[in-house]
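Next up: a single chain in C-alpha cells, the form predicted on its own.
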Amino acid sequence: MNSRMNIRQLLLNNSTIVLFIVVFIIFGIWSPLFYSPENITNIIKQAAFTGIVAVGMTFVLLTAGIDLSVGSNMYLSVVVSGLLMRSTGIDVLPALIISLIVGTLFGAFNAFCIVRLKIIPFMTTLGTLIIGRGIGTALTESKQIDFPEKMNDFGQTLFLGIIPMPIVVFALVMLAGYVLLTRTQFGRQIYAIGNDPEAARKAGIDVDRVMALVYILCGFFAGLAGFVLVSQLGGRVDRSFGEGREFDAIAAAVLGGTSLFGGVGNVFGTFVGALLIQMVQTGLQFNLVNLYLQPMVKAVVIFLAIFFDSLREASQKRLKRRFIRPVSASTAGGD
C-alpha cells in the first residue's frame, strides 16, 4: 500500500515530465518527422518568448500573486521601441533597451498599485491589461507597425553559426532565473513569502520590497519576450500582438510545478512547461488538426495544469496533517 502511494506521489510530483514524454511519443507516432532535429530546434525557438515571460510569471506566482497584464506589456513595449526605430532610425540594441525599460516601468506601476495602494494583484493587473493595450492602440492608431529589416536579422541570427538567437536569450533568462531563485537571499525570501507572508514579515523580511521586485522583474521579462517575439514574426506588430500570452505564461509555470498558492516551483519546471505547450501547438499543426480545435486542446492543457496543481496542493496538505501530533495531557500539564 505504501509503495503504491509512493509511486502515486512520485508521478504527481513529476506530472509535467510524464505528460511531456507521453505527448512527445504520441506526436512522434502520428508523424515520425516530428522527431527531426529541425523540428525540435523549431519547437525550442518558438517556445522561447513564452518561456521568457513564464520565468517572470514564476517569480510572481511563487509569492501567491498573479500578473494578467504581461500580454499588454509585451505589446506596449514593442510598440514604443518600434515607433522609435521608425522615427529616429535607432539600431536593434537601443530598441531592445527601450523595450526593457518600458516593460520594467509597466511592472513598476503594477508593483506600486499592489504594494502601496494595496489593490489585490488580480484586479491591478486586470486593469493594467486593459490600460496597456489601450495606450498601445492609441499610439499606433490601430495601425500595423512594420519594423525595419534589421529587426528580422536579430531573430534569424545564429549564435556560433548554429544556435538561433531566441534560444540563446531564452537560455540566459533561464540561467538568470535559476541563480536568482536558488543562489541568492532574494530567492529564499520569495519562497518564504509564498509559504507564509506573515511569518516572513516576523522573520525580518521586507515583504513589500520583495513583492515589488517580483512584479518589476515580471515586467522586465515581458518587455524582453515581446522583443524576441516580434523578431520572430517578421517585424510586424498589430493590435492583437501579445493577446492571451498571459495564459500561456501561467500555464507553462503551473505545468512546470509552480503552485498557484505560492511557495512551490522552479524555473526548470517552467522551461519544461513552456516546451510542452509549444510542442502541443506544433504537433497539432504538424498533423493538420482542425484549426478551430487547436485552442480547445490548449485549453485542455491549461485545465490539466490547474488540476495537477490542485492535486499537488491537496497532497501536500495531507502530508502536513500526517506529521501533526496532538499535545498529550502529560505534556500539556508540564513537569
Partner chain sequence: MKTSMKYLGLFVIAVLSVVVSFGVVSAQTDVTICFGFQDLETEFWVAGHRAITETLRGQGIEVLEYNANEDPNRQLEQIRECIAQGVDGIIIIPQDGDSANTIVAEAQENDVPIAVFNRPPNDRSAGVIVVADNVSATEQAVEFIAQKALRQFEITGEAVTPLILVGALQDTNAIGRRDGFFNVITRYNERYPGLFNEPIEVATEWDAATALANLEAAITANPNVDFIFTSSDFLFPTIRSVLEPRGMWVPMGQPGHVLLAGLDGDATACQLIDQGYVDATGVQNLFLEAELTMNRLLQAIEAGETAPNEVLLDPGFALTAGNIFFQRSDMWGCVLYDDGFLDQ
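Numbering follows the first chain given and starts at 1. Each form is matched to the other, and the largest set of C-alpha atoms that superpose within 1.5 Å is called the rigid core. Keep in mind that what you see is a predicted model, and the values were worked out from it rather than measured. What changes on going to the form predicted in complex with the partner chain:
After superposition on the rigid core, the Cα atom of Gln294 is displaced by 2 Å or more between the two forms.
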Contents of the next structure:
Amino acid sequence: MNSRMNIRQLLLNNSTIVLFIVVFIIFGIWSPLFYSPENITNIIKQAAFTGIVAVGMTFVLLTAGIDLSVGSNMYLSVVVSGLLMRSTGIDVLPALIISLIVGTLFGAFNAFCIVRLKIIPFMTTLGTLIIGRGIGTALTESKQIDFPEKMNDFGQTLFLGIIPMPIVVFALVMLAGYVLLTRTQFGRQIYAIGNDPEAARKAGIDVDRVMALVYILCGFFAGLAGFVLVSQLGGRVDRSFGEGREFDAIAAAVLGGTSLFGGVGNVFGTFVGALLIQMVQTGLQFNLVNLYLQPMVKAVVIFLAIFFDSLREASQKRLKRRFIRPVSASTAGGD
Amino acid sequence: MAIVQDKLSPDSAFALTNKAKRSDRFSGGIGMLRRLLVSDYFVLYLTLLFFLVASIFYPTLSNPASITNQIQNFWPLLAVAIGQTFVLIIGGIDLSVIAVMGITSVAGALVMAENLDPAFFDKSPVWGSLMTEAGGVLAGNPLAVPAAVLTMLLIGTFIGWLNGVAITRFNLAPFMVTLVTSTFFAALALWLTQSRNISGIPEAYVTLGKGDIVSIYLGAKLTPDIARRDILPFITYPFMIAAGLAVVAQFLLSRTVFGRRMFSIGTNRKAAEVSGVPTQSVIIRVYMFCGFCAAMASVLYSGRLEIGQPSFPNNLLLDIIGAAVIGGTSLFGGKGSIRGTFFGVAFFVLLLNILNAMRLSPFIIDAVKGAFILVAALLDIIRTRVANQEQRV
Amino acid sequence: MKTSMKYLGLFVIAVLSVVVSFGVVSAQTDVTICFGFQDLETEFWVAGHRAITETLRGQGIEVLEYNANEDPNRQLEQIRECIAQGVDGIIIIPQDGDSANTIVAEAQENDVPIAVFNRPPNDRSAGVIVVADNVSATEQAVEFIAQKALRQFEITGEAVTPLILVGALQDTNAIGRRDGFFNVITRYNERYPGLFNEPIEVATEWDAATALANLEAAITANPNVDFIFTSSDFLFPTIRSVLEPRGMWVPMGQPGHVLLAGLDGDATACQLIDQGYVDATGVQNLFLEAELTMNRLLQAIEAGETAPNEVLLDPGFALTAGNIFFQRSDMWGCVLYDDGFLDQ
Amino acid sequence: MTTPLLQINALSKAFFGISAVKSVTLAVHPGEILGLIGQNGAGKSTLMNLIGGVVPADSGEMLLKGKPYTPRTPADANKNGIAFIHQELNLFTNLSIAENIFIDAFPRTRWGMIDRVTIKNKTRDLLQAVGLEIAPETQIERISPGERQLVEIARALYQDAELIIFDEPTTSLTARETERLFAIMRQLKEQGKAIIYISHILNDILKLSDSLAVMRDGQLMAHEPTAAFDVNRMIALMVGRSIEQLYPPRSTPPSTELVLDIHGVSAAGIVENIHLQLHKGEVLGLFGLMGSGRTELARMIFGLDPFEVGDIRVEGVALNNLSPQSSIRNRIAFVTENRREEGLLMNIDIANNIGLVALPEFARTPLLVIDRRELLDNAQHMANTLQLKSGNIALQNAKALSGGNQQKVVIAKWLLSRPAIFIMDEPTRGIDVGAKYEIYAIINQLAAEGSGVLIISSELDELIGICDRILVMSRGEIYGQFGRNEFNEERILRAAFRETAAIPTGEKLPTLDEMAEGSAS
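Can you give me the structure for the form predicted in complex with the partner chain, which would complement the form predicted on its own we have just seen?
Entire complex below, previous chain first.
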C-alpha cells in the first residue's frame, strides 16, 4: 500500500496539518512579525485552555458521546475555588485542587445521568450546561469574582524562566491524554466502546465504568482549563466566563480528525485543531482584519478543514473498496 | 389483525399470548400510570399538571389574560422548532437556525424598511446599493411587504439548501456544517447592518408579527371603552401562520411519500437508499424546509418587535432543540412528530413563565430550569422504556 | 425499571417540594412593579439591578423580576406577561433602542406606565426615559486621555498609537462606545494632524478570554501601542495581564505609562485610578439614574397617569485622578470599592 | 464416561412469561464437539446466552466440572473458561489484533501502562496456534472475515477457554476459510477442549460433531451421538414433521427471451469483462466464494456501485446513469445480503417496510398523499401471499420478526414494485430450514410468473436444488457455466476454488478446460 500512496494521498491524510501550514505561511507573508517567537508563544498559550478542554472532549467524542456542559463547568469550578480563596485566604495550589474537585464532581454528575439514568449525553449535558451556569450565578449573584493577587502571579509564572505556565499545563495534559489513550487499558477500551458498545460489553469490558470515567475525566479537564484560563486573565471571573467554549472544544477535536460518531480520533490531532483555530483568530487580529469579517474567515477555514477531511475519507473508501479479495497474509502483515 | 395461524410459527403464538397478557397488566393504579406514561400526550399531561399545581399557589398564572398571552408566545418558537423536528427526524441537526433568523430578518428589512439613518448605516457594505436614506430596495412600494417576506423565505430556504448540499454531496457531519454556516451568516448579518437594528418597518409586516384576527373580552361591559389590556388576543396572525405551518408539516410527515421517506432515512439510511429512496434530495429538501421554517419564525419574531434584527440569542437554540426532544423526537433520527414538538414548545414556554411567576430570584432561575429539563428527559427515558416493554412483549 | 420508578418518585417529590417551598408567597402589597432587565452579565448591571430592586422593596413595593437573557423577543413576551398580570408600572433595561420602542408602545397601549433605564429607546417621545449617553460618556473619558496624548505629542513629536477594545458586535452599548471613541480620535486628528496613528480595533465579544488572546496578538503586532480605551471596565484585569509581562503596566507619571481609559466606572476602575494605573473612566451616575427612574414612575402610578412621557438626562462624566477626590461619592464603583467590594 | 465439563440440569428461562428454554438437560465433555441445531426461535441462542452469562436462568442449575456455575455477566463466563464466538463478530475494527485479544485485561508494566512487548509476543504465539500469519499490530479492518474469525478463536485460546461456543461461525467465511476453521476446531478438540457448534449447515455438523443436540420450541428433542443422525432425521426433529424435499421442484421451464443482458462489464480491481444473460422465467445461480466479486457485481447491476466499461440491457434497452431509483424504474429488484444494515427499517412497522419501494405508486396527485388504506391492503395481501407470520403489520416493527420472516418482508417490499428481474444476494442466510423452503417456493413462483431471478449463494446445495443454470465467479470473472443437466458439485467447486489456489497476481488464470485437465492429472 505505502508504495502506491501518492502525494495527493499524503496531503489528504494530513489535511489539517497541511491547512495549518498553509494558513501559517499566508499569515507570515502578510506580516513577518507573525513568525516572532513571542507571537508563536502567544498562540500556543491562548490555545492552551481550549486545548485542555478539547482533550477531555476527545475522550468523550471517542465514545460517540458529547459534552456540551464544559463551558459551564469551567465557570462553576473557578467560581467555587475563587469564592473559597477569597473567603478563607487559601493558597493557589489548594484552590487549584478545589477547582479540579468541582470539575470532577460536575463530570461525575453528567456520568451519573448518562450511565445510571440512561439520559442521552446530548440532553444530559444540555441540562447541566444550564444548571452549571445557573448554580454559578446563584453563588455569585451574578457578580464578578476577583481572585487575590497571587493568582495573577501564578498565571504569569514562567517555567524554567521561559515557558509560560499555561503552556506547561497544556503540554502535560496533552502528554497525559496521549498516554491514557494509547498506552493504558482504559484508553484502548474507550476506542473499543466507540467502535461497538454492544461488542465491548460482550467482550467483558465494564462499559458503564469506562463511560463514567470518560465524563468524569472530561469534567476534570474542564475544571483545570477554567483554572488555567482565570490565572491568565488576571484573576477575574465574570458571568460570561467560559460561555460557548464547548463549541470551540468540539471544533478543535473534529478538526483534529476525531469523529462525532465515535472510535476515531487522537490527542495529537486535537492539539493541531486547537492550535489551528487559535492561530486563525490571532492572525486575523494580528493583521487587523475588519472585526465583522473575522468570524466569517474563521468559518471558512473550519469549513475547508472538514471539507478536506471528507475528501480524505472518500478517497480512503475508494482505496479500501479495491480489496474484493481477502487480503492475504503477506500483504497485510507487510505494513 | 391478520394472524396467519400455522403450526410452524412460534411467532403467532407469541402474539396471541401477549395480547392476553397485555390486558392483565393494564389493570390497577400502576397500569394507569403506565398507560399515562406511554401515551403520546404524556408531555402535554405533564405540562398541564405542572401548570395546575403551580396555579394553585400563584393564581395570577391562570388568569385569562396571562393564559392567552402565554399562548401567543408559542407560535414563533413553534415555527422554528417544526423545521428542527424535520431535521432531527432524518437523523441530522441544524445549529444554524438562529443565524438564519438573523440574516433573513435583516434581508427582509433591507427590502421594505422606510428611511434609514446614514449615521448608523453608512459604513455598511451595502450602503448606497441595497440601503439608502430613502430606505430599503422597495421602500414605500405597496408590494414591499410581500416581497420582503418572500425574500426572507427564499434566503432561509437557500441557506438550508447550502447546508443540505454540504451534508449530502461532501458527506460532512451536520453538526459541523451547520456550526460553520451559523458562524458565517451570524457574522454576515452583523456586518451588513454594522450591528444596528433596522427600524422603519411597515405596518403590514408588524401585523404579521402580532396582529389579532379575533379578540375576546371577558367580563361585564361597564364603560363604553374597553381598556386595551382587557381585550385578549384569541386568533392572531402568528397563530394562523404557525398553526398553518404545523398542519402542513404534519401533513407532509404523516401523509405523503416525502414524509415516509424521511422516516426511512432517519431509521436506516443505507436501507432507504437501496430501496430506491432518493436520499440525497430528500435530505437537501428537509434542510431547505428547516431554513424556510426559521425564516417564517423570523417574520414572526421581527414583525412583533418591529425591527430587522441581525442577531438572535444563541441560547434560543437550546429551547428549540430541547422542545423537539422533549416532545419525543429522537436525536438519533427516525422518530418524532409535530404534535410532540408542539407539546414540547408549550412545556418550555409555560415552564419559564411558571418559574418567573414563582418569584424565583433571577440568580437561581437558570439552575431550576436546567433541572426541569433533566427531569423531563428522565421521564422520557422511563416512558420509552415502558413503551418498549409493551412492544417487545 | 424498578430503579427508574424509584428515581421518578424521588424527582416528583423534589419537584413538589420546590413548588411548595416557594408557595409561601410574600405578603401582598398595594403596588406591584415589573422590572425587566436584559441580563446581569457585568458588575454594572448587577449594581443597577440591586439599586432598583432593593430600593423598591424597601418602600414596600412588590417587584416582579424578569431576566430576558439578552433576547429582546423574550423581553417583549415578559413585559406582555407583566401587563397580563396587571402590574401597576414597568421598568425596563432594554436590550437595544429599537426593541425598547416597541415595548414602550406595547405598555402604553395597555395603559401601563413604563420607564426605561440606562439604554434609551431611539424614539424618546414616549415613556419615562432616563438617558445615560454612552457616546458622550465615552467621549469625555477618551477626550481626557487624548488631551494627555496631545501634551506628550507636543513635547516628543511622536505620533500616538491608539487601541480600542470593542465589545460584542451585537450589543448597542458596545457600538455606541466605539462610535464615541472614533469621534474623539477623528476630531483630534483633524485639529492636530499626525497626532494619532490609525486606531487598532480589538474584538472582545465581551468575553475576557477572547479579549486576552486578541489584545495579546494586537500588542505583539504593534508593540508601540500607548493609548488604550476599553469599552468596559471589566476588562482592566485582562489588560493588565497582557501589559504587565511586557513592562507596559506603569503608573502615571513614570516613563512608559500607557494611557488607559475605560467606561462604566466599576470598582476596579476606581481602585486603579486611585493607584494611578488608569487615567480616566467614563461614568454613568447609576444611583442617580435609578432614583430618577423610580421616582418618576411611582409619581405617575400615584397620579394615575398611564403614559407618562419625559426624558431625564444623566450626562455622565469622566472620572479621573484629578476629580476622583470630589466625585468619589457620585461614582457607583467607588462606593462599592470603598465598601470593600473588591476584598469581600 | 468422564465427568462432563458442563452439565446443565433442567434449565429454564422465560421472557415475560413466554418460555424460551424449557427444562433443558444437556452435558458436554472435554474433547467433544457438540453440534446444536434447531430452527430460529427454537431456543438455541437463549440456551447459549444462559451459558455465556448474557442472561440469568429462571430455574435449573449448571455445573461446571461438577461445581455450581452461575455466571452473571459475559466476563464471568470468560473467567470460568467459557468463550462465546458470536455470529456477528465481536471485534473492534479500529483496534489491532493484539489489542482485540487483550481488550478486557491487558498485561501491564510496573507503571500501569500496557505491556506492549508482552502482548505482541503472546499474540504472535496465539496467531500461530490458529495458523494465521499476520502481524499482531494489524488493524482488524484490514483483514478478511475469515481471518477475523480466527482472531476470535485466538482470543478464546488466550482466555484458556475450556468450552468454546461457536454460533454459526461459517456464514461469512469462504469455503477455504471454513475448512481451515474446521481443522482448527478438530485440533482444539484433540487438546481436550469442549466445543458447542451451532449451525444451519447440516452437512457440516454431520462431518464435524461427535454428538448432536436438536432443539425445538425451547425443548431438547434429542441428544445422541452424531452417528445416529442423517439429514432427514435432523430436519424432522427440527421442524417436528418430516420434510420430503429440501427444495421445491422447478415446475416451469425458462423462456428464451432475454430479460437482462450484461455485456463486458468491468471495474478495475473488482470485476473483469462480465457477460451474463438472464432469461424470463429463469432461475440463474451465481456461485462463488466470498470475495469472488459476486456481491460487487450485483451491486453494480443495481446501480449501487459504479463500473467503468460495458453495458447493461434490460429487455433490450440499454441502461445508463444507473442508480437504485433508475433500476427500480427499470423493474429490477435487489435483495441485499445484509438484511439488518441494508434491507430493513428495523424500528418501523412491517406495512411501511413492505410499502417502501413502491411508495410512489400509492401516492395520489396532486399533493402526493399516500393512500394509506391501499398501501395497507397491498402490504397485507403481500404478507398473506408470502405467509408472513407476524402480528398486526401496521403496528409491529420489523425488528420483532424472526430472520425468515424478516427476509419475507424484504422480498415482499420488492414484489410490490412488480419487478421483472430479481437479484437476490444470499437470500437464505441465517434462516431456518422451514423458512428456507418457503423462500425457495417464492423464488419458484416468481420464475413461473415470468420474472428472471438471479440468485447469489455460497451454499452450492441450494443453488443446485433450485436453479436452472449456475454461473461460477472467481477472482472477479465469470469462470464457468453449468446447465441443469451438468450440475456436478465437484466440478462447480473446482471452478470456484481456483480463486483461492495460490496464483500469484499477474499470472494468467487457467481456463476452464485447463482446469479440468489439471484436476485429471
